[in-house]
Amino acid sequence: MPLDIDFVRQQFEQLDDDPQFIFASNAGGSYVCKQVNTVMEHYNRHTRVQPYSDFPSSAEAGAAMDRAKQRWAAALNIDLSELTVGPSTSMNTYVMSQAIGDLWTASDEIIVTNQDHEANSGAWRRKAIEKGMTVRQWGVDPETGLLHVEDLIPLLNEKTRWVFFTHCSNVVGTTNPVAQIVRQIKANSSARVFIDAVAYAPHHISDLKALGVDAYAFSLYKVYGPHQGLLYINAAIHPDLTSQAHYFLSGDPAKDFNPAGPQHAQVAACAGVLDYFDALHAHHFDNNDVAEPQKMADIHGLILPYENQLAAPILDFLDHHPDVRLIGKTTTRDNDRAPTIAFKPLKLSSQSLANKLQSAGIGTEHGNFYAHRLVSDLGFDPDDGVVRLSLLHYNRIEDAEKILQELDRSLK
């Protein structure tokens, strides 16, 4: 069954604010589905108290938070003890750099990339430098921005403790084959693997046990939800990490990697994203009584071809335009190209082109998008950066057509 775009758009009330406006900056933060707003409003109106006491509003508040955490653990196919809900992925990776890096020594090595958002690069680099370690960089192809696994293998050795890379770059937009890469890493070293999935999760919620990763992080405010970050840490490695909680809370997996404590209403509202996915699945499939990971796979199969339709003509136009340098893969044929499309105009600044598109009612942006190393290493001024058009499955085919018209006009 094809995606029912009218049903999808009914779930996002912000789309009604200006029907002519095209929101093409989704990679910086998506619109919020109405199911999240429902949970958040109810919590703030009726249960905004310290949770987990025995009086009714407090008990209800705790139950709402537990519902969100239990449902997300099920969706990701992980144990509840392996899930941390923190304020953002940038904060979660910073905290984990302390938890993971505390036991590193000067003889250890880590591998990072220059493709990542700085959240999955800088925190690890700083901790390694502090420890006097060797940092090896798995570098991108300087023409395309893509990572090639054959360039990673020679960097691995008996000293490699962790490898950090992204599921999908927020600039390159091409999905890295995580399960395949993890198998290669494990076959050639004893290293553990940490994945930043902030730019991938809006398109697919993954089965983390199937990926074989040791840690995985993404932000729900880019997946139709509240400003929270989800963090998975495999329970098998918890004993090797240093708790970041208050000393008297150490050993509680719900607190070990979230020293600030939970943001109660925001945590509860995380369940609203899965309520949206429930509605989306029930609308398109006869059987809604399936396990959560299968539901996420079904939804991915629904969204992927539609998002390919959105991205394909824009990629084709930019790939063949003489005054543009497109970053990442140029087609959607391999089903690994998110509709997060970054490019460099060659005859005008990125800022001026972004301004032209904005004036035409297209919400786009320019810059380095916190992938400062990547944009610099591709040969661009990181301040002016690149233009990024990032779409999601609530965007219309007409939106892509309007973007093409304005690109053609603005680049002339």
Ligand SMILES: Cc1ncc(COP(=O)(O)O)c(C=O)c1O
The other form holds:
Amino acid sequence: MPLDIDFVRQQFEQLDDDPQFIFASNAGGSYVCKQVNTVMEHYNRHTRVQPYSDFPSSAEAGAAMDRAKQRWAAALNIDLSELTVGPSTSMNTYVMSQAIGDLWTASDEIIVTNQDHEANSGAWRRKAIEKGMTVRQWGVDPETGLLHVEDLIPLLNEKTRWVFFTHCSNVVGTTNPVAQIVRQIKANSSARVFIDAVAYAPHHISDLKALGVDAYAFSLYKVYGPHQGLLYINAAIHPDLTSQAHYFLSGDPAKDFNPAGPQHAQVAACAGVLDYFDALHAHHFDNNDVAEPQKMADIHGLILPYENQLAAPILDFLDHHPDVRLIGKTTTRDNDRAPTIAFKPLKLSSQSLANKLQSAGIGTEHGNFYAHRLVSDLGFDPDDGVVRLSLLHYNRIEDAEKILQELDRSLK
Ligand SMILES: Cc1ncc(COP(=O)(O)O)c(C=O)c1O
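Could you present the same protein in the form predicted in complex with the ligand, rather than the form predicted alone shown above?
Whole complex next, starting from this chain.
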């Protein structure tokens, strides 16, 4: 059964606000599914107390938070002790840079990219520079913005401690083959691998053990959920990280990498995203009695062809337009192209094109999207940047058609 778009759209209440409006800025933050609102509302109405005490509302609050964390650990195929729920990915990477950096020494090296959002670049670079280390950059192809693994291998050596890269850039929109790259890194070094999946997770929740990564981060406010960041750190490397928690809490993996007090209602509401995936699975598949990672894979199988259908005509149009420079892969043929489509109009500013599209009822954006290094290294003014159209599986095929019409009109 193909994706039932009417069913999907019924799960997102904000889509009813203005049915004509086309929301095409999903990579900046998605709409929230109604299952998340249900959990959040229940928490705020009935259990808005300090959790984990023995009186009923407090015990229920703690149980709701535990349910969310247990469900997410199962979905990601990781142990509960390997999951940190923090305020955002930028905060999680910052805290983690303190936790891993304490043991770095001047002879160590790290590898970062210029494809990443700054959240997966600046914190590591700053810590490494503070320690007097060598920072190597795995650079993108300056024309396409794509990363090629052949360029990474020569940067690896016995001093490389970590390699940091993205599962999918929030500007380039092309999925990096993480499992394959991790295998090559491990075959050529003892480096550990950290992946930023913020721009990938809205399209697929991955089985992290299958990917073979050491650490992985993404943000649930881009995955139909509350404003929280999920951070996986493989338990095997916890001994090499210093706790960032209050001294009397250190040794508790849920707190070691999150010195912020947890945002109780938001943590509980993280479960709502998986309640949405349950509903999506139950609607489309006969057998729902499957392990969580299999459920995520089934849902990916449902969403991917639909998102390809959204992206393909827009990519094709932009690729062939003489007044446009399209970033990233130009087709969905390899099933590795998210409908996150960034391009530079060559005859007008990105801002003026974005404004034209906005006036036509298309919620799009322009700029560098905090992938400042990438946008600069592609040769663009990072302030005007690129125009980005980012769609998700709740966008309609008619939305893509309207975008095409308006692009054609606005670029003339
Ligand atoms: C690819 C990517 N990484 C990291 C981040 C930062 O996430 P957060 O806003 O949760 O700090 C973003 C935010 O836009 C992003 O797109």
